[in-house]
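Quick heads-up: it's one chain on its own, the form predicted alone, in C-alpha cells.
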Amino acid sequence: MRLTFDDSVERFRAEFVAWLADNRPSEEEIRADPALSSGHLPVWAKRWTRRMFDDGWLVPGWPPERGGRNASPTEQLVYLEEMERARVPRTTNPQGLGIVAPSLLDYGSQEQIENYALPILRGEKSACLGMSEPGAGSDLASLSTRAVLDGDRFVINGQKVWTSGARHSDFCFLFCRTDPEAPKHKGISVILVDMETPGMTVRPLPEIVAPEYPDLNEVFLTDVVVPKQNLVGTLNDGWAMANGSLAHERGMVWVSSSIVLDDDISRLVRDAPSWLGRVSEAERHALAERIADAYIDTAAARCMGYRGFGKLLRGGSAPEQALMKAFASEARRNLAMVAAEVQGPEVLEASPPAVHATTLVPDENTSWIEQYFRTFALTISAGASEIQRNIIAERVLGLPRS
C-alpha cells in the first residue's frame, strides 16, 4: 500500500519546493561563511531567515505578521519533509527559533515580542536557553541558579552549563529559582538576560567531534543586574513554561529523524557492496544481517512517525511521540555504528574542515565515525532517552512512578 496526500496538499508542496529552489542559499553560499555555532548567525543565515520570513515560509503554521501563512498540520508536515530533503536549515540558531520565539510569543509581554521574539524570526538576533546546570543536569527543578527581586531590578547568581550556542547569542531565555522556599517544582522563573550583561562570562566546552567549532557552554552569572520587566510571564511560574516551550521543540522533530534515517541507509546500502567485498564470508554475513537491522528500524520509525501525526489530527493524544523520539534517535545512532564497522579503517579519515563547521547541516562528507559521535547528542536533546522512557513507562504501560 502506498500512502499519499490529497491533491491541495501536493499543491501546497509543488509551491514550497519551486520558491525553495528560487530562493534558498547556495551549498558554496553556505561553505563559504559557515556557523561557527548554534548561536551564530553568518550573512547568509541572516538573509535566508528574513527572506523566508518576508515571504511566509520560515513557520507556515503560523499567521503572516509572524512568518507563516496559516498551513494546515498536513502542510506543515509536508513543509518539514521537503526542508530535510533540501539539507538546509531555516535558521542557525534553532533554539531561538524552534523554543524561545514560540516561548516569547505564548507567554511574553508585548515588549518582549517586539524586542526578543519578532528580531529572531527577522533573523536579527539569537538566543541561547539557559537550563542544565551542574549538579542538575537535565533535572529542571533542581536548579539552582538564583535571582532575588530587588526592587525593580533582578540580581542573578549561578552557573548554567551545555548551554549551546552561548557564546555568540545575544540573549539567553534564563531558567531560574526565584522562591528558594517554594516546592521543588515550583519558584521557577524564566528571565531574558542579555548576554553583554556585565557578570556574564561565557566558557566554551571543546567537543570529541570538531573541537575548533565548540557549540556547548558553560555560562556563569555573578551578580548580574537584569531589570523587573525582563522577567517572561508570571513570576515562579517558570515550571509550567519549561512543559510548554519543550513542547515546541518536539512537535515535529520525528519527521527530521524520519528522513534522516532514509537518507543515511540509502546512503549505506549504495555503499556497502563495495566495502563488503573485502571481508570473509562470514564477516560478510553478519555485516549484512546487521545493516537489515537498521533498514527494518528505519521503515519502522517512518510507520511510527506518520501513525503518531495521524492520531494527533484526529484529536487524541498520541504515545507515539514518546516512543518515536527515543527509537529514532537510537537508531540513528545505531545506523552510525554499524555504518563505520562496514565501512572498515577507512572511517578514521577526518571530514573535511569547512564540513566540521556546518555541524547543522550533516552531508554525505561528513565519516560515519564523526556521525556515529554526533548521534549521542540527540539522546539528549529535545528530551533524554531516559525521560522519553519513563513517559512511555507511565502514559502507555500504566507503571507507577519510581
The other form holds:
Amino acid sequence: MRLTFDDSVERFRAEFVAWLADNRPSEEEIRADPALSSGHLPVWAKRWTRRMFDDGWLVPGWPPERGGRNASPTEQLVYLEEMERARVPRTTNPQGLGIVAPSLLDYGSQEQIENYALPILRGEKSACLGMSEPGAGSDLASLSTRAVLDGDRFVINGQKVWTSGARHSDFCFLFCRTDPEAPKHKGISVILVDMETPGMTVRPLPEIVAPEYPDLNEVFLTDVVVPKQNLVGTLNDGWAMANGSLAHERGMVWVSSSIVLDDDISRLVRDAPSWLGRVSEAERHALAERIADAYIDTAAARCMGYRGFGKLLRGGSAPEQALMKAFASEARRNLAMVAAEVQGPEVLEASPPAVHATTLVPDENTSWIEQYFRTFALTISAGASEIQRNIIAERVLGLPRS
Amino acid sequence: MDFELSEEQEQLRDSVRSVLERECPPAVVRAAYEGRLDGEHDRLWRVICELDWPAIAVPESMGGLGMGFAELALIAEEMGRAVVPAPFMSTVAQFVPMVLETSLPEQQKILLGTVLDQGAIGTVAIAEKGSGWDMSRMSTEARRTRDGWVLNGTKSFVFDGADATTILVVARASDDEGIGAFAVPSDAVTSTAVKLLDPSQPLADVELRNVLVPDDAVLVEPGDQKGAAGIRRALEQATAAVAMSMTGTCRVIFDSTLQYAKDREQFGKPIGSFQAIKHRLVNMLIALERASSLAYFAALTIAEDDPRRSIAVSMAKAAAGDCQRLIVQDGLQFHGGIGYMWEQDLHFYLKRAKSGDLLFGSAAAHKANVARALGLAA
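Please show me the structure of the same protein in the form predicted in complex with the partner chain, now that we have looked at it in the form predicted alone.
Complete assembly follows, chain above in first position.
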C-alpha cells in the first residue's frame, strides 16, 4: 500500500504531459469549430486523433501499429488522468474509439479492421453504436431489429433509439436479431452498416438541455441491404460482443469520472463561500455538510477506483467496475444537485449555449442545474444504475437471479 | 495510489485474523457481554502481547517491530472484525502513538517499556462529556505550580480507563496558553468503569482532583505549539484506527446479512432474489467500499505523513459513520426476528459499529471538520 507511483511511471507521465503541451489543440481551436455531436469529427479533431495515433498516444496500451506504445496498465491510468486534467477531449467520437474500434480489433475480420477499425483510430471515420430500441433498453437482449440473410447479403428492418452521434457518423455497429427462433441471447449478431446505405433514416432527438445540439437519434432501417462480409464475428454470437463492448466502455471510465468530480468539487468549493455568505447561519451549516458529503464522495470515488484498479492489475474480478459506474455517476449527479441548491435561485438563469456535453471542454459558464440534468445521461446510459445494481448483486455478491 | 497489500502486509493480516479466530471466537465476546469473562480478558491481552502486536509501529531503536501506521491500521481492522474485548485500541492505537508523537526519548523509554516489556495497559484521556473529542472546547484544566502541573477535571469515554496503568491526560492551561499532555498513573485518579451497551469495549470516567504531575511526566507543556501538533497527530491516528476497526465490524455484519439473504427462503425462494433486498444489499456494499477505501487512504496519509492526513482522517471517520448507519440498519432489518435476539451473535457487531460512530467524533462532527477545512464554516 502506498500513495505514490514508481519513478518510471512518473517519467511516463512527464513525457506525456510535455507531449500534450506541444501537440494538443488549443481551447480556441476547439471552440471555433465545435463538435456538433459525438459522431462529428471537426477538422481539428481529425488532425488531433491522427497525431495521437502517429505518436502512439491514442490508445497507449496497444502496440504502435494500432496507435499505442504497449504501455502498462498503470501507465494507461496515468495517461487518462493527464488527458482529463488537460481538459482536452481525447476524442469527439467516444463510442467509436472506446467501444467500436476495440470490439472490431477483438472480433472483426482483417478487412473490417482495415476498413473500419483503423480509420476510426486515424481520425478518418466515426462510428455509432446501434444497441437500444424502443422495446429494448435495459433488457437489451430482447431487441427486435431483424437482419435476414439472403444469399450473400443481409436485409435489415427495424428501429434503434438513443443512438449517440448517429446523424454525423460514417457507420453503425448494429446489433440485430438474426435467429428469431433461438433463445433471446442466442439469436443476436453484429453487422456493420454504412450510414449512407439506402433505407437508413436518422432523426435527431433534442435533449433535456441544449436542444440545439442533439446528440441522441432515432435510426430507422427499412430494407437496408448490406453485404454478408459486414457480419462481425460469428453469426448469432453477438451477445458476447454486447458484454465485451460494454466492458471496454466500463474498464477505466472511472478515471475520467473521478477527474471530472475533482474539477467539479474544486469549482463548488471555490464558489460556495460567497453563496453561503448570503444565507442564515443555520442554512449555511446544513448546506456546508452537504458540500462536505460531496467532497467525501469525490475522494471516495478516487480511492475506490484505485483500489479496484489494483485488484484488476493483480487479476481480480472485473464486475467491480459496475460498482464504480453506479457510484461515480450518482456522485456526479448528487454533486451537481448540491451545487445548484447552494447557489440559490440565480442558478435558474440559463447558460449561454455550449458545445455538446460529450465533447465539452469543461465550461465554467454551464449552470449547475443544467449540469445536474445532464448527469442523468450518466446514470441512465450504458446500463442504468438499477441494472448495475443487478449486475453487482448477481456477479459480485452471488445473489440468485430474480 | 496503490491500496493492495504487500506480501508482508498480507501475511500480517492473515496471521492476525487466524489468531483472533482461534483466540477470540464469538463465545469469548459473549462472555464479555454476560460478565463471564473472568481471566479470559487477561489471557487475550497476554496472547496479543506475546505476539508483539503492541510493538507493531514502534521504531526498532525503541524495541519495536519498526512497521508503520498502515500495519497498525490493518490490525485495528481485524480487531473490529472480531470485536475483540481486549485493550488493543487504547494501548496500541491511542497510548503508544501519543507517546511517540509527543514525548522525549527518556520518557518514551519508560512509558513504552511498561507496555512492551511488562504488558501494561495504557490509554489516552481526551474526551469530556461537554465537548467530546473537540480539544478546543475541553475544560479539564492544568495549572502551573512550583512543583509541577496540577490537573483538575473529569474525562469521559476513556477506553479501558479503569484497567490502565498509565493514563495520558490532555488538558488546557488555566491561563489559556494552549493544550498539554500529561502522564498520570492510575492510582492518582478515580477511574470508574461505565456500564455500557457494548461491554466488550470498556469505557471509563476519569476524575482528576488536584493531581500533581511532576515535570518529568509532562509530555507536552501547554504553549508548546509543536507538542500540541503532536497531540493532534496522535488523535488522528486513534481516530483513523477507530474508522478502520468500524469497517472491519461492518464487513462482518454485511457478510452475515448477505449469507442470510441467500439462505433464508420465503415465498418459495431466497429473499436475496428479490430486488427490494438486492439493491439495498448493493447500497450496503457501496457504503462499505466507500468507507473502507477512505479508511485505507487515511491510514496511508498517516503512514507517509502526507499533508492531507487531517482531512483524510475526518473523511474516513465520517464515511465509516455513514457506512455503519446503513449497515447496522439494513443488516438488522434483513435478519428479521433472528437479528433481534440476544442469543444471536449479530448484536455484538451492531453495537460495536454503532458505538464506533459515536466515539472519537461522529460522522456529523467530522463532516463539520471537512467543511471547516474547505473554508465553508467557522
